[in-house]
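In the form predicted on its own, a lone chain appears below as structure tokens.
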Amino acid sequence: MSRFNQIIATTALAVAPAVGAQSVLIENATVHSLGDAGTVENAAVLIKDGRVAQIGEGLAAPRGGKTIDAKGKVVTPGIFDPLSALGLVEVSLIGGTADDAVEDTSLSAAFDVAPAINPRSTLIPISRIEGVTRALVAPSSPSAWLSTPPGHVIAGQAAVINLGKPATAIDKRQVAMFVTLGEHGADFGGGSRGGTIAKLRAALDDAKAWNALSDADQVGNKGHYSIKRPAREALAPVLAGNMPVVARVHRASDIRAALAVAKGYGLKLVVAGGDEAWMLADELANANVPVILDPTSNLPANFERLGARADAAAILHSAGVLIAFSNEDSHNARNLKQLAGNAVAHGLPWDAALAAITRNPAKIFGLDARLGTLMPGYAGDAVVWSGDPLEVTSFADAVVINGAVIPMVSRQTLLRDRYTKDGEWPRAYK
């Protein structure tokens, strides 16, 4: 086996946790539980059978388990990326490694990303050794200039994964339905935002009418619909309010149009992107619509982002909007803590910033009863940080996913060591 292939094989093996379902005690730490326990100094977190068992002082080390001394360090829940393509995209410009978008307009809402997720992607260890333990894996809409036809306003269904053992990587399928509005969305409506909204309404009307039919009436039904039967059926939980609709949208007027559609059909809306969402902070809060945003997106990258500003997260939070952070860059999901730190620098309270990358994503997607906090009964996801996790100079010293201590190894660390350290193989051996 060549040295290069050995590195790839070692990285793939590193995806599987080095430790199974043993108990783990993290002691002597400052613990930010984001739950009822709040922040506890000089405390311990005991994880058993993959779940948090206790938080407190003076907890006994588990027999046969692992103890991590976190003296002088900080422990938080694992980071949850609420908008990623982890496991779907390996190299963005190589089509054979990108499974996040479909050009077939007949699929639309029926497109489910889960079967395409690769839990052995080399991007997963890169992200998890820096504290990312969960991620929402989302579909995207294709670029119109690359696709004929250009896809559909409804991009498809997302899944939530954990970044631990490959065999159990998918936590939940069909977690959210994604739609693309705004400037990019206009590509799917004949070149106009108005056309896109009309197309979205037509799809929702078709699904509503179809799902109102009895089974007998559906048999042999030859009615004209704008979307195929699988897509109509996939929209049933959306219309019932059981599956949130995540709209990728930035401009304030486009967000208001999305709010009108959501109100008209009783949809559970989530805004993703939302550079100008701060302009509608009160409306979003009153409608109970969360916003997933990038706090570092503070420049007018195009005409739909002219109102971008650095303190947008603070404005939304002050108005009562539930916020979460993502840069929608699976190659840099590890930078989520930096996004949170930037938001703090522009007025967001520290606790709210930490929640925006841990507890809030779980809440947005209805998983906050078992993810996002360090409380008894919750998933055993914890990160030991060398210092303040929102500081760029702090790093993850240990990561636990589902109660398993993961190896702090990725393809990048292996390549770093290959070129900087002497060992079994000569330095830079090929």
The other form holds:
Amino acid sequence: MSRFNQIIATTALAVAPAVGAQSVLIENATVHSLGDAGTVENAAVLIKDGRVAQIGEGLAAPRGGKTIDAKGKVVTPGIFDPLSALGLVEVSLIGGTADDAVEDTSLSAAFDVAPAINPRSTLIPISRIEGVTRALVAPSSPSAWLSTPPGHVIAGQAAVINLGKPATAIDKRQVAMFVTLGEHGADFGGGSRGGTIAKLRAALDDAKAWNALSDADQVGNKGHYSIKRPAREALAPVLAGNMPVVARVHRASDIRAALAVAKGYGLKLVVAGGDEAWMLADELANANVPVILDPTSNLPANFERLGARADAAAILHSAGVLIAFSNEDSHNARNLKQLAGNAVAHGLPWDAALAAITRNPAKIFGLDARLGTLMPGYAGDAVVWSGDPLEVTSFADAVVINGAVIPMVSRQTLLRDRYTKDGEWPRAYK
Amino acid sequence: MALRTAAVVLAAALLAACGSDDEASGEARAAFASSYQALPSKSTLIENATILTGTGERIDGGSILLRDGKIDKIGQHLRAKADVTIDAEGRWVTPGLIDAHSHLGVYASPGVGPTADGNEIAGPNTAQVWAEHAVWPQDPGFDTALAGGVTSMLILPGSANLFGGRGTTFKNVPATTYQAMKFPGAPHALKMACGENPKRVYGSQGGPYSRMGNMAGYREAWIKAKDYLKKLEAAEGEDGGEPPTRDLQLETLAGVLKGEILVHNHCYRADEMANMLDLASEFGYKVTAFHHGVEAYKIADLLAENNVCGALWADWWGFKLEAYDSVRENIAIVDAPEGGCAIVHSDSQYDIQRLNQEAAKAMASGQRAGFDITPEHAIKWVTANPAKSMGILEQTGTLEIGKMADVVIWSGDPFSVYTLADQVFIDGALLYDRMNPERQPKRDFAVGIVEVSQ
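Alternative state: the form predicted in complex with its partner chain, after the form predicted on its own:
Then the entire complex follows, led off by the chain already shown.
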């Protein structure tokens, strides 16, 4: 187990301490802290050395620091996308820019997205100027039109990034292990969901057996395993209950199968997708299994999502399930606030909807001691909104990530500027 | 407004055709004709509402009377007797929303192989196929779209082909046959597609391999269509002559050349839209709308000069290279010039449920960039402008006296994320009521699966 302890030590969360970062004071704000402070009116948020230092009234502007006058507007923690491919996919249909899935059965749990992340992706400025400050960058499973793609039920390991400075973009590697169950998962189980669960169990059994061996017994070991050594070792923190297992799954019966596996192996399960999770709301709440869903997914998109409904988020929340929202559309991660607003329109309390795109993702991935909340000691991620942050007509007026004020510029704003200013010469000279 | 005039003439011609059919009593109904009948309605007076008329006006404290399926009166402080009076204090009223780009029924839910009927990938020119022949009236997406206030939509074939086939305009009413949903008198559309899709789909099966091949493919088809039309006209002329053997593909293209079928052209890049306008002028037809047009903002003036609408998304981008140069202000910029015609379309069974929110995002993005856009103007992007592009503006799309009573009562400001459609009327009939489960249609596919298994 010494190896496993090493992994934990080397991947501990590094909220970039932003060496030499200026202090930032956001004043005259209505602050939704999402923490013990609750909502504070006429308040100021002081961010120092990349972290929230203080929230309260009448805080003095820091010497040499920046002051943002929120003019009475709402300030929230940054939005945290719990299910993105930010930095992994630039243009979806251009293979060379898409690194989210591996068509290699032998990699399995050993596939780690972190080295593939490009923090200079244009999606990052486009998302952060709209208030998205953190994201889980997740592997997905290969899919193929009318054929069975090569791949493994275990898709690989996700990382958490911040959308600030590229050099310090990766906050934490190996945050969660992804598995693909249900209809898509059956592609990796020989054509049946039963096969998928058997392969998942085999992989977990192999990892359990392997990681129980002493170093001496591992040397020269010729045992037969369903997954290779790097994958067996990557599963150690999963089996120790330290790394959440995110299962992409929709149908109620498939969720129940995942719950059984999680119970059997002591896994920390997270349901992603979960169109029918509302049917098992009490079971999920009792098992402390969070659900990451798209609250606008209300159609029977296929035969594993027949129970999809617009008020699923409200049902899960009122049963006590921890929920977070994603549209799994990294190009429009900026629309998570619209998802939250729609969940409110269908019965979810406003505070719970805001938490589902800020605090709850941090909590699901065990990062809630540092992220997702505007409280002293937390990462200095804050957004000043032009109005109600969940409203479709509101925008981010100012964004701070790790204590750095973000320039409100992206490839999209520059293209806009090019085509809204007239001149005699071609636009290429602007 | 040349386009508007053309649409009027066209609508009149089609109505005349319908009339003559009616007169020929006893004769067989034209093949695939609309059998739509308005559902039973009561005269309904909606009072105290904030009304966005779709003509660019806003009436505060407004009333509207729906009678015999039509808009009978509209204004402030109306006095009128009606079977039903609805106090809409604090609520808003708009025309029924119209989606100029839907694949409901042809790419139905559940989205599985057997319901994938939107692309006839048999060759780059399938102008002979009609989307309506594949529309599955039991698609549950029609019901959720209705709950989103959508009363009409143009259902198009997909974009795999240079010529994808004909699209048809529908009223969003529950029915067992598509004919009973077909918008009476609406012209057909021809779906064309530029760019990446045709060359991606056919690049491995005989071409087109490139955008050069795309252009050559269109031109060859139009040359044949002109020839076909010439023979048709000659046969109809004084000298008579043998008409050409009926050819479904050329019949569609000739319909475009005659101005009876409206061209709805999937096209993302600015340079390609300009190419398509040149192509249209080479062969003497009109492009009614460019769809998707992620780069439409680069040629907003050119579109306005040519009376071409841009049917666009508020923010979709990046799924392919031709969708890479997106800006949030695309719709506002296309809307801005004199004669500019912006449409917010969905192309999605999900976003069609929230066309009002998509328009809200486009409006707010424009306002933030300094464009002066009011809600009473922006509502046109999802009502009057799509109606214009579909050739049905004379019948619906605005709240004007005499038009079809296709009306939505919203729970509040339709440009808010928290607002839902409370009641939806089509031809004066209450098709959807959020507070009354008995007035919430449910397609057959939604019956007996979830509730029985609980």
